[in-house]
Partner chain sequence: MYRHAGFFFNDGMFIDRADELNFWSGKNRTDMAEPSGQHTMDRMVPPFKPGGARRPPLPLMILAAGIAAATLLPMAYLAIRALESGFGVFEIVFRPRTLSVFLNTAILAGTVTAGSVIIGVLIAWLTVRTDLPWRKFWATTTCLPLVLPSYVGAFALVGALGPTGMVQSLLQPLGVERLPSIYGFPGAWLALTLFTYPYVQLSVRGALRGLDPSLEDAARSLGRSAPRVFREITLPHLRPSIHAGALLVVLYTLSDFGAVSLLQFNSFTRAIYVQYTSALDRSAAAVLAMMLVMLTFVILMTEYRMRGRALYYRSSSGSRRPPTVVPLGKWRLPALIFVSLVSLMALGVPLTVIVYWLFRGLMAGEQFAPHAQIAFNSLIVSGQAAVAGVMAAFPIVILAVRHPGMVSRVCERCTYVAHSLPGIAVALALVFFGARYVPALYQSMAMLVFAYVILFLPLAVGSLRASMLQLSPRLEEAGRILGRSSGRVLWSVTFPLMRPGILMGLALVFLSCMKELPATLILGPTGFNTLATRIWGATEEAFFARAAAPALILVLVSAISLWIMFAHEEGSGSRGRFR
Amino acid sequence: MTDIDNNQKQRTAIECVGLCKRYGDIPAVCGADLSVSEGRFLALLGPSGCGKTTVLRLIAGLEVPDRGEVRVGAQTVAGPGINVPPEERKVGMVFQEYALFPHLNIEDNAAYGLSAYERSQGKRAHEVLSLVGLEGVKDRMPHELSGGQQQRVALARALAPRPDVILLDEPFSNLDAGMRVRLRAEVRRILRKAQVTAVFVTHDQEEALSLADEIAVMIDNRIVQTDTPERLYRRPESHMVATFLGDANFLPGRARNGAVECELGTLPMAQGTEGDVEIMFRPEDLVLTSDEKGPGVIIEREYFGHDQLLRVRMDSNTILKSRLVGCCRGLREGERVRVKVDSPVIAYPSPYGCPAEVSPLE
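In the form predicted on its own, what does the structure of this chain look like on its own?
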């Protein structure tokens, strides 16, 4: 780890402790804990209605928590007896629908949050429009720009007052797929160059995995795990997180001495546990080899160009998924295959207990 990484880890830009918020009898956020280091890009990932946007609004000061605290930098901005107004929190917000002023040109939109003196000088508005690559369209009106350009104007306006933190609420959801991929890389570059901490809300797993330094997974109004994209995907702490974050295979087994016995044989585990377990491995960890006497048969194939997803029915009637990169390697529907797990598996305590007899493959 570099000195920069160590320094960033020591400085906390945003901290939420025990955040709770209800709307009448409906819970929106239940005891959320969140910590974001300076300069980091965190994705708050979860299904619709899980409370992601409410957390963002609590940080911004657009909502008041029922319980818990919010700190931005060294300042407590929300907590018992404390509610710092949004404009005093040094937090910028980019909304899903951009919220540009239709009667103002692009330069005036970018300068909206600045003081009267800074607006009259025009320097800061020019700086942020240059940062987002829109200095050449400053005299146009919002309706004359594409959706991607409008989103960059909204980002420029949020950056103009030099906030410590930028919050983005589903910033790419109104764009088509191609534009979304291009713009999210561009936004990451812009925020890196601006050296601000960012939290963005999304329900798109691919977006979170590809864009964020860290991901906080939120399910049923709670943050259930926060980690790097790599660790979240490879080492989810629960069946719930594993299922939400990509495709996963699950099998019952018995764990002992760092290995688990299941119908695929004796497999190494990524962590130590004992007794009846449910193991998890990703489709890309399942290797298939054509074999007329193999214990599985390919029942479905989905081809995506860069990869393909195969579904295999084992002789036990278990359905497993295998993801292969590139060409089809000669495998086709109806073909029998041998199966092998090519990575240590994750084991969770079994919610059901293990079957009386686990018959591993020979």
Second form
Amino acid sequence: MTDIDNNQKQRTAIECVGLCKRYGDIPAVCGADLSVSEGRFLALLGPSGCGKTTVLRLIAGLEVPDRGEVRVGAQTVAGPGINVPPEERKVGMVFQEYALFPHLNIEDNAAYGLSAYERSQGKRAHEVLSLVGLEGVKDRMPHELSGGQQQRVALARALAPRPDVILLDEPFSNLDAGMRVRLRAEVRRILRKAQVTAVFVTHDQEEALSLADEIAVMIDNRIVQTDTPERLYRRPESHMVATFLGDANFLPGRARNGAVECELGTLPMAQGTEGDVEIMFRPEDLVLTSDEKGPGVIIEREYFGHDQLLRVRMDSNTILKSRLVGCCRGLREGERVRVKVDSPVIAYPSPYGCPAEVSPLE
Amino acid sequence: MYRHAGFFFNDGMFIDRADELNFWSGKNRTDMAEPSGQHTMDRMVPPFKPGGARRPPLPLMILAAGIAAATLLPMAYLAIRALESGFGVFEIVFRPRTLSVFLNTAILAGTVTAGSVIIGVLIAWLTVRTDLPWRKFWATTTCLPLVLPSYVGAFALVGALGPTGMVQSLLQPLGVERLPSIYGFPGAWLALTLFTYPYVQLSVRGALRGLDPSLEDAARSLGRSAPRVFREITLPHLRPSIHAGALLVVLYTLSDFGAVSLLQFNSFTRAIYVQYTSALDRSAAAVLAMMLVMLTFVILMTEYRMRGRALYYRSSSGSRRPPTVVPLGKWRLPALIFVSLVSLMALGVPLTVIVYWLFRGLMAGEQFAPHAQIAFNSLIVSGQAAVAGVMAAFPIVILAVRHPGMVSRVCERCTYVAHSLPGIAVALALVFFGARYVPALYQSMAMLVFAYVILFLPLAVGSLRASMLQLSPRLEEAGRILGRSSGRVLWSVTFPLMRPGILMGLALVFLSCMKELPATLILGPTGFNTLATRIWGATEEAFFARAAAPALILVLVSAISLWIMFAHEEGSGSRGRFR
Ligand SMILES: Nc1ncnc2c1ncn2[C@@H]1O[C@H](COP(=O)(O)OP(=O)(O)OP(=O)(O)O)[C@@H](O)[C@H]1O
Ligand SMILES: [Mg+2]
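Next block: the form predicted together with its partner chain, after the form predicted on its own:
All chains and molecules follow, beginning with the one already shown.
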């Protein structure tokens, strides 16, 4: 919590308040609030079609919001009666399809956003191209570069006019898996070096968790939670976010005095309400111990190398997921196990409506 | 001559025509039945999401709407002018002379269409599906008559078979006093049929090639005889393409001025011209023009109705097995004679006649200097129209591609109205309009250029549109975000990337203007001659030698325009890097 509090004292680079945008009858964004502090990376994470690109385009000025406001730095660039055209927003953007100008060579592409004077000097273009490690190909045409190189040129071109903010729309989605991982780290380094605030769109959780300072989760055209990657994973604010980001176990329960009674006994609660609740814990928090008389049986095992996912059916027919890191501790399908939740659980107001059956185990 | 001559060369050539048809049908381009199973330019274009449903900038909208209105205005005025004579209208419409003109036109259109369909379907079938020797060669030569503007064809016919024509002068020493007259219906029918059947042939050819041979095989395996298969399977598949080709032929015939006037057949276009030049009261010309416009409308509407009901077949694109070849057997020789005869009549004779008269002229010491001046005239006025046309097309295209919606659709479609009407009616409308409201421009070059622009604007719109559709809006957005205003982005990104389309639009409008006859004849300043009017004038006065050189130049011009469209078709697949 303190971490975030500190950061909010920093100046905000981008702020969106209640942004709404429809395309005809199709809602694309309904009430998006977003705030990014200077110098930080925010990932906009969500399933396909939830409106991520639209949010970026609204910030860049490529679309006009139906409602809401956009501020870049101290300036309101979109709002009631205000619409600053994109060329005056000092916002850089890297398009998903890169959008390099096919009739200009790499150097001219990189220099496109510069003033005539800077262009004639040629210094800045050279600077950004060497920042992305591509000064050697400056005379080539865009179609003579590989996908990864094109992507870096697009980044250099966006950085050249020294924008305060840079927006990246699924910057890695057109690359193959190996390239993606390499470029991710590279882009992060480049952006840190250029000291810009960045918002990038992705539907890849791993990308968002590994790259961003903060993640805004967008589901059904709304931003449902914005937090650091750790908090988002450990403390999702809703059932929806918990399922969208990683695996989760859910059980009905009844909360009282900071603890919750459920099928697995009385468990400590990290936060939450009183009364009927639904509790959530991650599969890696569920510890299994081999026990002949245990209440669960392993029904399925998926092995991934660095970890494995086990599915346990309790005698009450509830199915729980458990993730074990490291080598298998002799757990096999069909084996009976004892289960224990290793860390405080999260509780959400119960979606079930009626009081859950709570029966203490053992 | 109908302005779509040449708009048809291979399968993809339906595009512009298709656009125009869609104007009338109100259908989406993609709903259009494609007579061939091949792709059109449109389908090669990746479906870019438009840059959102942003409202188009007001200046752009005003500009585009202004241009669209300018193309409609003269036509609207024609109606007003025709109705001005009040009850006189009825008097003109129900004149016996008008009735005979109407009948002449209807009969000509009907017989030319029938002849073209028969010749076109036969040749298409022979060159696609049978073991006719040298099929490729025949397929090409039988299409080539498309390069002959109808008045050049008529010139060739008159120059060959006319009273002082080539054949007559060759036979004179043998004691032949007089050939049967080619003037009137027979000549007009022959000329128009010979120069329009390629439309049917090309459209049917596309359909035949796209036809899935397994359908026919399946029918054969189910016990049907070959002729029954042709009737029950093949023909229904060809019907849409025959319709499409026949429609082009009908429209061509209705709007043709060159052939009917030179061959002195009194159909609408000639009657309008005669009324216009000879009568003091021009109301009759206006009423006749209005009738012709309405006839064109009726045909387009009828066609649309029929198309709406007809079932359209699309061939599956998966099967690439070559269709089964039908052995001609004892019909081989007659088939060969048939295609040779058609090629000879439609291509061999005209070219021979042109060359013959060119030599006769040379021998007789015909001066070529005046031709240079005339060619220069053609060049200048067509060049101006090409530049103006492309400039006028830009706002329409930007609106249509980047801001699709009601307004842009209406604007785009408006530009097709003048284009799909007979040139002489459009020209006449402009004369009336100019004489009444802008007398300063009446019979000026500016008026002629304006006429060319509204007649050929869709050609420019089509080419620009195709090339703009290939241009991702992301590129323009990238330019904006990098700090350049929309105007500067247009200049530094959009225009350079659309260069192929711009050049193509310039070329198409330029070449069409070079060939245009009735508008030039009616709207050109007094004493102003172009290649087209020179051929027409010289032929009418039987100075064949004088028409030969311009005719040759025009044939080359049409050949180039066809070649450009051909090359563009071939090339459009390989321009991936601009996407
Ligand atoms: N130009 C447009 N016209 C109409 N609808 C649009 C347009 N652009 C986006 N939409 C719709 O708006 C919604 C949000 O689109 P958006 O592109 O913002 O989604 P996204 O989250 O970026 O999806 P993806 O991950 O697939 O890129 C979608 O339902 C989409 O179909
Ligand atoms: Mg997107």
